[in-house]
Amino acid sequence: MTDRYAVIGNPISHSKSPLIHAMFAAQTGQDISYEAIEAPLDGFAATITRLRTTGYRGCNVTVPFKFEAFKLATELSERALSAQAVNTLLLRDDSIVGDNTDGLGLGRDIQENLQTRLDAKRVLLLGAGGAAYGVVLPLLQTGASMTVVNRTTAKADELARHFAAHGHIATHSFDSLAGQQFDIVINATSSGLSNELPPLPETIFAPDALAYDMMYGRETPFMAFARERGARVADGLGMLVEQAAEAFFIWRGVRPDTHAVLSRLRTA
């Protein structure tokens, strides 16, 4: 009998997750179906209840429901607890297991697909919102030297305190970045959605730096700014594929070949 999975969000029609998981299933011989479901903004919990009662085995969760998924889960992984948000649910008869695969996906994309080591690198994370919380723990675990900058410095300080048990995080305002350089700059803000550029100094990128934007599908002002200043540039499509592969592994116990899937998506 085909096992059923879904991605839940609002809006959700743009999601590439059904295509990605269809490719994973075909590649690994797993008998699953996977669909995109748009839940009402006030109906996430009811949607999960419906999926459980109709036999769904798991789901991915995207904007704006990751925090609700965290609260709804009856069991949480360390990654989910650190992120305070959930993007993957394993639905069992007696429990809802919540995990967060975003940070692992980011780390794998940078280190494996982009062939860029993170250990001992100077990493600057732009933003202190939900997207940033989702990736901090896996980045710290690589041995990277972490700095977080946010328009509201108090939020960056709050993030640093939240992860203090896992490692030191320096915090700054954008104004206090002058004169500093970083090996990897990760944009975890929503600036690309409004076609805005975070207020970065011209000299923020160290020689051979990597500029990584979590958004995918188009060149953002951050990516253009970095490219013009000699940095290597990447979007978040690889992160999307890698976090999906980790979710697939959680559900099925099989790890798909992400390189083949990412290559097909890039070509398409």
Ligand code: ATR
Given for the second form:
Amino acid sequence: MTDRYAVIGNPISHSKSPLIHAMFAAQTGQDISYEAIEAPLDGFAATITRLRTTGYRGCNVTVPFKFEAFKLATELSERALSAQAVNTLLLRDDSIVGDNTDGLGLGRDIQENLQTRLDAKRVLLLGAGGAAYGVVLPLLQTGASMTVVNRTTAKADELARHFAAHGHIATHSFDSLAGQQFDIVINATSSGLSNELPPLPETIFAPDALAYDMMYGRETPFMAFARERGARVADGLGMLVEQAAEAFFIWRGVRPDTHAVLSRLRTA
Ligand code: ATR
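Let's compare: the form predicted alone is above, so bring in the form predicted together with the named molecule.
What follows is the entire complex, opening with the chain shown before.
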């Protein structure tokens, strides 16, 4: 029988995950189905119960349910615990295992697809919300030197304290960044959604810097700002494909070829 999977969010109609997992399944010969399900804003837990009782084997979780998924899981991976969020659930008869593949997806996209080393690099993470928490641990584990900047500086300090056992994170306000340069600048704020630019100093990018926006689908003001200042620019499509590949591996024990899928999505 075909094993069933889904991505759950609200809204969800724009999701590329069904297409990505269909390509992974075709490529690896796995007999699975994968659909997008919109859960009511107050109905995430009920949706998971329905999926479990109708034989689904796992799901991805996206905005705004990642924290609810974290609370609902009966077992959590280290990376889900550190992120305080879950984007991948493994549905078993007697347990719900929560994991988070976002940070690993970002790290793989930067290091493998974009051929950019993270170790010993000066990495600046913009934002201290859910998207930022999701990627900090795998970034720290690469040996990168990490700085976090947030409009509300207390939240950046709180993030640094939360991850202190895993490594040092310097914190800044946007004003206090003046005069500093970074090799990799990652936008984990939601500023792109409102078409706004985080207030970065003009000289923030070191020579040959990479500017990475975790959003995808269009050029954000952050990406345009970076391009105009000579940085290499990437959007979050590669991260989306890589986090999906890790979820696929958790469920199926097989690693798809992400390069082929990413290049098909880029040309589509
Ligand atoms: P998400 O889950 O997408 O991270 P969130 O938890 O609401 O959403 O966090 C949004 C992040 O984007 C926060 O770090 C927010 O900064 P504040 O904590 O100061 O609010 C940041 N953010 C949103 N719009 C921004 C903007 N225009 N410039 C800079 N930072 C912005």
